[in-house]
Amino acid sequence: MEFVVEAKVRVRFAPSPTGYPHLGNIRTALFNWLFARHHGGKFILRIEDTDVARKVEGAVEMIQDSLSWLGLGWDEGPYFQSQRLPIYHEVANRLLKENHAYLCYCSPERLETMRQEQMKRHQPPKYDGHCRNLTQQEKARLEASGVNPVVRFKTPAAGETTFHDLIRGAVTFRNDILNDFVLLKSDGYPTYHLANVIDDHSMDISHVLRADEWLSSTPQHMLLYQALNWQPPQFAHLPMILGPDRAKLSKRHGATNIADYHLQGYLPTAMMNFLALLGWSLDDRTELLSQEELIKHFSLERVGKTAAIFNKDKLEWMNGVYLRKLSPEEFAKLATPFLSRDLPSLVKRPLDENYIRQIMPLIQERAKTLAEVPQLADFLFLDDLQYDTGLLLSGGLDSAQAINSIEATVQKLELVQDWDASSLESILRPLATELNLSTRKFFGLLRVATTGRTAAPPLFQTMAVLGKDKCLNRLRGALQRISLIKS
């Protein structure tokens, strides 16, 4: 049974441009987007850019590009918190006036000393309320000395704050362990807590779907909603994403910013499918779901409480499946930029588009990412193959057998008029019998001679694409290599 959603669904993705978007960020965006699309609601993009000191140049553009790449179009925004400062100041002044907040003049040095002393006593660090009950004379003296205060919220000293999480159920925090958190910083910019609550209220956000790390901030937000007499949205805190070793996801697990996955040749359809299954599932067996299926079936009921495990091998497998679903034309079109970027520099540019369309069906079945295509296909573009000559004899043939086999092959192929896979197979299979060789050994020798590899796409199709002249040149080159070994 699905959760009953009474209000019009309005959700937001609210990243901070203090870094480039990573898997966790984008998974949060995806769940919000799927939830909005499932319920016919709105998906809003809000940039929480009030941490001026940590803002990363280009991060806003990267956030938008990453959402666009995945197909997560937003219905409103982007809104920027830095453009809404008067709104935050107005609400902060209201909280001061109604005695829900107070000015704090403590210096960073005093706060750090306080934290260190609390830690020595094995107490959780929190503000000690030093400025909570200052007299008017004390405030006037501090203001006269030029101290620029922050605004802190007056957290109730007793009682409990409870809220209902759509994934975790009832969650309760004791007020005495909560902090008198900062609302406005000394530079006039709001903290996450104040701006987040004000924006969610003013933008009519109905559901807040965010990472589990924000669960401990929710009681503070609930207290703000109560103080302002505002109706809070419904909350759902999404499970963490951990590495295979169950440690926090990091670069050593292959977790890079989402744009890197684009550069590494992952398809947005595969990435969407993979991310959707990090904490959500349709059932216990279905792993491949289209965007339409994800929208149709997504619900918070199927979001787990336990951490999701990132598995790059599964992502590669899934991406390979999606690559093989592409038409040959689509695959060739998507692979071309990677070929242009990563093929050896001695390969002439621009690449021949017709030739790419011919060879890509040979590669499509083997590629797991588009970035693998140049390495899988480079032998099809190079004039001079570089490989270990010993590979020619790795199938168990001696030098004399290999030379005899290649010479006989060259003689047969020189006479071929219709150079296609079927004709080549009709000539070379009987030749193996004539040479008294197994097809495994004979074809293995020809594969190395024509591709420089022991593992390559199907032999006859590969030779057909390479063409008669290139195949004969490579076979003659292999003869020279073996002759040097023999001598």
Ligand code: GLU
The other form holds:
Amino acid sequence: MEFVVEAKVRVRFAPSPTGYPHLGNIRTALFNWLFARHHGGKFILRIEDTDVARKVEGAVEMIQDSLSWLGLGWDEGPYFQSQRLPIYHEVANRLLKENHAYLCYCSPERLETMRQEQMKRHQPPKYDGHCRNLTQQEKARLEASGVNPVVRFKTPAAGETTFHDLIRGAVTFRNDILNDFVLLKSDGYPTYHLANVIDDHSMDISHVLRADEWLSSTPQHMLLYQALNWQPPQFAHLPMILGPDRAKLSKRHGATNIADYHLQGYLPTAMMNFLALLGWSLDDRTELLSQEELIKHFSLERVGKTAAIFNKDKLEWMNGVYLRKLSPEEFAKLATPFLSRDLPSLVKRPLDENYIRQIMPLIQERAKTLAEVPQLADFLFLDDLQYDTGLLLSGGLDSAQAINSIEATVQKLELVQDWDASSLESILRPLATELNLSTRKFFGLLRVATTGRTAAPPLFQTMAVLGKDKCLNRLRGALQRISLIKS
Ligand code: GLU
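Moving on from the form predicted on its own, kindly provide the form predicted together with glutamic acid as a structure.
Expanding to the full complex; the earlier chain stays at the top.
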């Protein structure tokens, strides 16, 4: 059964610019975007910048860049709460007038002492309602004292607040554990609760899809909707994302800012697919879904209640799959900035584009991220290989056998006219037999001699792209190295 979505769908991503967007934030954005696209609705970007002290420079730009990188275009906004202060003041005044709110003059010191005492008594921290029932006289005195008050909501002392969450079903909170929460701060800025409710209402938001951590704020929001006599949107609280150790996802798990994934050479297509599966699934089996398929199939019914586990290995695997789906030209184009940035400085810049296009198919088969490409490919660019000479004998040959084999190889290869993978193979395979060596040992030796490493792309293809001169030089270089060990 699919949830019936009657009204026109308008959803929003409402980040606070108090840091750079991380995986969890963007997963929320993605689910909102997919929901909007699936239902032909609107996806709105709203910046909740009412916490002036915690505002981080550049965060708004980073949020927009990250959404754009993933292809999560927004239909409206960005709206900035800091530019809408008069709207919040007007509603706060209405709540005051209608006796749903009151002015509170308590000093930070008083609130702190109250909190300490509650802690000592093992009570949950909660405003004690001191300013709820001030006499006219007391009010007049406080007003005259010049203290800037805050506006608090009059939370009903008894009863319960229930709402229906589209993912968790009925959720009920006892009102007596809820606070007389602040609506307007003494700096004139609204709190998250007030601005969030007003904006969701005035922006005609039909569904609020947000992280689980906001679930406990929802009863307060419901009370505000009731007090204002506004129809609340539908709520869906998305499951948390945990690390493999089931601890809350953090830097420790390598889950840093979304922008870092870009820098580390993840593709936005892979990232979207991966993030979609953090809390949603098509059928518990299908892993690879294109953007079109995600839009087609996304539904809140298939969003789980239990926490999603972030698995970096799976992300790498998936990114590798998407890298291999690219055309060789696209792969080469995307890999080029990584090569320019990270190849050893000995390699001449600008890099030869033709050469890159020629060698990249060898690497495309192996890379899990674009950032790995320079390190997988550096031997294809360097003139002099740096490697431990001992590697040449690591396959189990002694130095005399190694010298003999390389000399024989050089002799044969000097005569080769058509320098391609199949000719090389047709010469070198029989040579292993002639030398009375297993192909594993012989090819292992040639691999180290031509690439400086024991694991590399397929030998004959690698030698083919390296070209005759480079291969022969490297083989001769290896001979010299071995003779040095011998003496
Ligand atoms: N500003 C909140 C955040 O940063 C928004 C929560 C909500 O979507 O209501 O996540």
